[in-house]
Every structure is written in C-alpha cells, then in structure tokens.
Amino acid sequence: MNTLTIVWITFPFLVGFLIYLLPKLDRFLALGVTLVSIAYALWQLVEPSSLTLSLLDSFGVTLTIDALSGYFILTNALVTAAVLLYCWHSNKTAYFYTQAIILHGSVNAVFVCADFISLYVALEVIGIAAFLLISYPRTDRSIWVALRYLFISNTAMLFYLVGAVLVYQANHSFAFTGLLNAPTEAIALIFLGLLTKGGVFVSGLWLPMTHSESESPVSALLSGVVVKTGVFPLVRCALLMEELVPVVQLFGVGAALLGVTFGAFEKDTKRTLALSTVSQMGWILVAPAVGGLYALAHGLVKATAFLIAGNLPSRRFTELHQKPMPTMLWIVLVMASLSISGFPLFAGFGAKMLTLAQLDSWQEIAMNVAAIGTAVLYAKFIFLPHERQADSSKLQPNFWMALFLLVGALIVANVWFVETYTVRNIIKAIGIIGAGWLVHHLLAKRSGFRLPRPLEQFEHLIGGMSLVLILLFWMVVWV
C-alpha cells in the first residue's frame, strides 16, 4: 500500500514528461493518467481505511490518505478527464498536456500532504502550472490575467511560509497538528495563504477575472478543482483541531453569502459561474465532516458548466435571450444548475442536505439564505431559452462525451447521499429552489442594478488580504 501511494503520486509527474518525448500520445498518456486516479479514489472510497506516511522524520513529507483524501481525488480525476476529452480534437499542443497533468499530480499531492512544507511545495507547483495554462492563448488579455493570478498567488504563499517556519519554531516539525502550539501569528498567517489560494471570502476576489477570462477548459479546472487546493488544508486542520472549526466555518458562511450577493447580479456567464465559485468554497468550509462530498458535487457541476459556456453564442445574458442555444446543450445546463441548487436525483442535493444537518441554528440560516441564493444564481441559466433548431453542428462528439461523464458521475454519487432522502429533505429543497425562482422572477431579473468592484482591482487586493490578516489575528486570539 505505501509503494503503490508513491508510485501513484509520482506517476503524473512521470507521464507529463514522457508527454514531450512521445507528443503524439500526448492525449492517450494524459487521459491514463486520470483514469489510474479515478482506480485509487475508487478504491479509497469503497475499502475506506486511513494511511499515514512519514519520510525523512519532521524535517520532511507527511502523508494521509483517507475518505476525505478519496473524495477530492476523485474529483481532480474527474474533472481533469473531462477537460482532457473536451480538448480531445482541438489543437492543443503537447504542451498544454503536459502542464494540465502536472497541475493535475501537484493538485493530487495536497489532498494526500498532511505537513505544511510539503504543502508549500505542492501549491507552488500548482500556481505555476495554472500560471501557463491560463496564459496558454499567448494574448495580451490571457498573459495579463495570468501574470496577475501568478503575483496573488505569490504573496499568498509568502505570508503562508512565514507561518509555516513559525511553526516549525515552535514544534520542531511541520506536521499540521503543530499549529496548535504555534504563535496566534502562524495560524493568522497560514490561514491568510489558503484562504487566499482557495479564494474565499475578500482575499478571493481575485478569482472572478482570472476563471472568467481564462480559456473554459482551463477555467473548468481552476474551478472545479485547484481552488480546493486551498481550501482542503482548512477543511483538514478543522477536523484535527476543533478549536479551529469556528474560524473555518465563520469564513465558510461569510464566503457563501458573499459570493451569492455579487453573482445574483452579475451579467455575465462566466463570471457569475466565478462568483458562485467563491460561495461554494464557503459550503465546503462551514461543515469540514462532510467537506469532500460537497467538494465532489461541486467540482462536477462548475467542471459542466464552464465547458457549456464556452459553446454558448455569447456571454451576456441579454444576448443569450434573443439567441437560442439548442435544446440538448439546455438540457444538460439545467441538470447541473439544479444540481448545485439542490435539487433530488442529483449529488446536489445530499450534499446540501448533509451539509445543512452539521449546522448550528444561526449557520443554518444564514447557509439557507445563500442557497436560495444559489437557486436565484442559477436560475438565470435554466430559464435561457432554447430551441431544437439551434446550430449545434460546432458541438463534437468528445465534447458530449465530457459531458457525459460529468452528468453521469452527478448521478451515480447519489450512493453517498441515500440516507438524505427524505420527505422532509425533499420538501424543504424544492421550497429553497421555488423562493430562488421567486426571488429571481421578481428582483434579480428586472433589476438592472449591478455591485461595484472595486476589490476586484488589482491594486486593492492586496490590501484586502492585508485586512482578512487582522481579522484572522483577532478571531484567532479570541477563540
């Protein structure tokens, strides 16, 4: 079990350079790779034991792998095998393939690091990759948004090591279980740097422009998949130490409210996809116990609905009224909405469920008015309109294929959830999802009112995570 752990975690690193020897397998190599993923997951999930690798003692890598490890796995596998299959007959070259891997072993490595160096080094790893596959298309706007992503990622990453060193000063090791003991600093610090790569709450608001303007595939993965990169070593510390769990959930509803607000005014696909992201963090952080399953229901979803608004005739929602996309591709667009919104027959919905029982009455509330603003959210794109006439000629099979995949898994996961359906769970769903469609109807629709964004500016955003560094200081102190 140890050798086949390590052999799995270097295998994609193997594979993306064997990519560059062999471009013509390129695809063939690259979809392997996802596939021996989705084996270990698999295997994770259905014989659930946990595993713990120490190598080179405190000075070096800390391992564990688990359910919770399983869930996320199977989620990068996912989503990334998708991505590979939407791309399947366009042009990208090898070395697209080669850093989509990459990012896709680095990402495999957080969810199975339980030291914080080690950490460090993976995310790194993942803020370079990303780096060149957002600026893949080689435009200005594409090269901007990457060099922008790569400079917040940066000094993200140079808070959380000050943190991690502070650490090892105070335990003599980086295991994440020494953050206890470790100055109220090194928590504020660390805690800065991975709600920063996660893009929670206002140190995330980064994220909108960067997964809105990047390439769909590529914004599929950053959704789907390497923001929670940031957010797993959060859901995992809160489940070690309790006594952090009120700083992680406090961030979690503050992030699901905040991204909803912005989203349900937001004219644009893509970025209303991005901002519903940023609220989708904060459910996988308000419940750590059921983080992964929720993590699984939402990378499926975001993965689906970013490749589908990359074949949609445009991206403002008032031009999508007066142009009909075709009825299959609505289809599949309204299954992943009422997925995420929550709606029965899809993982959505357990997750939801699930997620809403491990809360406490005022969580509870506040996490049932951001899902009737998700279901506000996505309203938006269940009632485009649509037509069988529509042009779908440009819609290749390897692209239904990706969405196949996507769908079907939302459906299978469903195993997971089996115990969430009841009559109750059922009726207190579709009552969430009917108030969004109100509200939606009613307000959103109508109003041409739309949220500054200021914080989003590229000068301020460090200044915002200088703020969420205060406030993490004082919540720290006080609990």
Given for the second form:
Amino acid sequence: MNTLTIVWITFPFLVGFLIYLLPKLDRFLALGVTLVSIAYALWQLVEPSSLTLSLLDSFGVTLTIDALSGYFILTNALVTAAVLLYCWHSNKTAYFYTQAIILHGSVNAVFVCADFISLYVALEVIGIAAFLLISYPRTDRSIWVALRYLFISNTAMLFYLVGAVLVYQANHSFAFTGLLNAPTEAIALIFLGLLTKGGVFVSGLWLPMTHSESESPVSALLSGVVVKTGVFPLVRCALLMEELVPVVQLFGVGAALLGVTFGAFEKDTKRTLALSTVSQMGWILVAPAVGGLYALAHGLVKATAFLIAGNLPSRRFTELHQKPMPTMLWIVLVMASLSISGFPLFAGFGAKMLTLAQLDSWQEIAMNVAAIGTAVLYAKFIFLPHERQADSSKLQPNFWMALFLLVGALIVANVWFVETYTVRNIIKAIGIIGAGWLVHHLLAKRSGFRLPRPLEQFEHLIGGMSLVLILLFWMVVWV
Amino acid sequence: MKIIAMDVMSTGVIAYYVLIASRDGFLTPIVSNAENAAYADPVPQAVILTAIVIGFSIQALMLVSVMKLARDNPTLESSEIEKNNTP
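Now show me the form predicted in complex with its partner chain, since the one above was the form predicted alone.
In what comes next, the whole complex appears, and the chain from above leads the way.
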C-alpha cells in the first residue's frame, strides 16, 4: 500500500519527462497516467483506508490519504482525462502534454499532503505549470494573463511562507495540526495565501480574467481542478481544527454570494462560467465535511461547460441568441447546467442537498439565495436557441468521448447520494431552480446593466490582498 | 519594476527564515568535537533553500515573458499593457 502510493505520486512526473523523450507517444502516455489515477482514486473510495506516511524525524512532513483526498483525486483524474481526449486531434505538441501531466501530478500531490512545506512546493509547481499552459498560444494577451497569474500566486505564496515559518517556530513541526498553537498572524498569513490561490472571495477576483482568456481546454483544467488546490488545504484544516470552521464558512458564504452577483450581470459565456467557479468554491468551503463530494460534482460540470463554451459559435450571449447551436451540443450543455443548479438525477443535486443539510439557519438562508443565483446563471445557458441542422461537422468523435466521460461520471456519481433522494429534497431542488428561472425571465434577461470591474485591475488585486490579510487577522482574533 | 519589487519581497522572506534559524545560536549545525555548542536550527535553512530555487525559476520565467511583451510595449508600463490586453 505504502509503496503503491509513493509509486503513484512519482509516476506522473516520470511520465511527464518521458513524454518529452518519446514525443510520438505523448497522448497515449498522458492518458495512461490519468487512467492510473482514476483506478487509484476509485480503489481509495471503495476501500476507504486512512493512510499516513511520515518522513523520517519529527518535522511533521507527512502525506495523508483518505476518502476526502479520494474524491479530489478522482475529480482531477477525470477532468484531465477529458481534456486530453478533447485535445487528441488538435495539433498540440508534446510540450503541452508534458505540462498537462506535470500539472496533474502536482495537483495530486496537493491532495495527499498534510504539511505546509510539501504543500508549498506542490502549489508552486502548479503555479509554474499553469503559467506555461496559459501562455502556450504565445500571443501577447495570453502572456500577459499568464504573467498576471504567476505574479499574484507567487506574491500570495510569499505571505504563506512567512506563515509557515511561524507555525514551525511554535511547534518545531510543519504539520497542519500545529496551526492551532501558532500565533494569530500565522493563521491569517497562511489563509491569505490559500484563499488567493483558491480564488475565494475578494482575493479571488484574479480568477475571472485568467480563466476566461485561456484556451478552453486549459480553462477546463484551471477551473475544474487547479483552483481546488487552494481550497483543499482549507477544508483539511477546518476538518482537523474545529475552531477554524467559522472563519472558513464565513468566507465560503461571502464567496458564494459574490460570485453569483457578479455572474448574473455578465454578458460573456466564459466569464460567467469563471465567476460561477468563484461562487462554487464558496459552496465547497461552507461545509467542509462534504466538500469532497461537492468538488467532484463541480469539477465535472465546470470542465464540461468550458469545453462546450469553446465550441459555441460566439462568446457573447447576445450573439448566441441569433446564432443557434447544434441540438446535440445543447442537450449536453443543459445536462451540465441542470446538474450544477441541483436538479435531481445528477450528482449536483445530492452534493447541494448534503451541503445544505450541514448548515446553521442563517447560513442556510444565504446559501439558498446563492443556489437560486446559480440557477439564474445557468438559465442563461439553458435558454439559448438551438437547431438540428446547425453545422456540427467540425466536432469530432473524441470531443463527444470527452463529454461522455464527464457527463457519465456525473450520473454514476449518484451512487454516493442515494440517501438524499427524499420527496422533500426533490421538491426543494425543483423549487430553487424554478425560482431561479423566474428571476432570469423577469429581470436578468432584460437588464443591460454592467457591473464595473475596477477590482480586477492588477494593482488593485495586490492591494486587495493586503486588505484581506488585515480582515483575516481580526476575524481570527474574534473567533 | 513590479517584478523587482517582488524579488525584494522574497529576499525579505528568505532573510526572515534565516533569522528564525539563528535564534538558538550561530554555529553551523555540523557534527564536530565542540560540546553543547549553540548551533543554528538546520530545518528552516533547508526549507528556504527550496523556496530560493523556486523563487529564482519563477523570476526567470517572468523576465522571459516580460521580454516578449516588451517588443510591443517598449515602455513596459503595466497599466498600458493591461489596457491593451483586457477585453
């Protein structure tokens, strides 16, 4: 078991470099890695065993694998596999596949580590690999977006490093559990780093532009799994230490509401999806105990939606109302949208109901509002026109295979949610979606209102980071 | 300019790690004949070595992309670059 885990963690990195040596086999090798990860994650979920591997001596460098990491790893593996299938016939070079697989491996590493230093290293590798993937087209805009991403994530990680050394100073160990004995500043600094990396609340406003301006397969990877690497350690810390739960939940509620408010006024498909990611990260944080399931449901939907958005005739909703899309594409898009709005039969329903069941009263009200907001967002996608004759010849079979994998997984994932199928929950879910669609038809569709986005400017993002740091500090003191 | 500022910031973090390592003493932590010497804590030093390497490689990547951007924006004002590249 131990050996197997270690082999599985190093495998993607070895294969990543091997791809460069054997460029002819790039796609096959890359797909093989994701299949291994799927198998490993499923095995972890079928036979839940909590495994802890510690490095020699007592500095707390540990890996922990349990069911929570299992869900995250499964999300990662499925999304990467779908993206690879999607890119099968595009002329991407071996370089792209190398980066994708190294990204996959480092994301896996985040999902198993349980101390601040291995987390730091894994997050930085993710930052570099994501930078290289975003700048892959090498246009001026993609380079600027990638540079902005790398700059912000690296600044956040510098704050995080200071926090990590304070934890070490207090405990002589880097383990997550030491966070409680550490001074308040340490918690605030570490949380700032993770919140920024995970695109949560105000510090996550770098995310909409980065995710919407990348190529769609890269957006799918970033939105589907990479942002979860910031959220996962927060969930893990909240599960280990009860005292931190209120802070994490408050940020979760804030992010969920902020994301849908911005998203509801957005006129661009990919930006809407990116803003919805901000709000969904809030959903994962709000109920740490079931965060893994929610992350799985969200990752699958978001990857599907981004892959489809890349194949729509246009990116603007107004133009999409004039140019119908192929019906087949529309059906898949509706399935994904229904799942994330929480319609029964899909994994999104169970995940949403489990999350709502975990909350206190005031949080439940806020999250129900956020759920209606999500339904409003995705109503924009559902009520787009479509026609049978539309030209669908440029969509290749591998594109459908990728979507089939994701949507199939969405339906199969219901096995974990059987107990949520009660009459009350089903009525509630349909009520939420109905309310959302009503709001969409009455208000959102007509308004030409555009929210300003000064907060997304580069300098304001960095400034916002320090403000959130101060806010976090007082929140931790208050808790 | 901003990249240099970030580099200064990361140097600060490195210096802080070294400071924390030296709180117990300044001697190099190598096994020797000296008895009960006040030696520096080796762990933060080992950890920050990783961070230095990572910081350096990120610095290099950023400078390369700035060189690419400089072809069209010779003044390198970030607000101008941002205005040209925001949809």
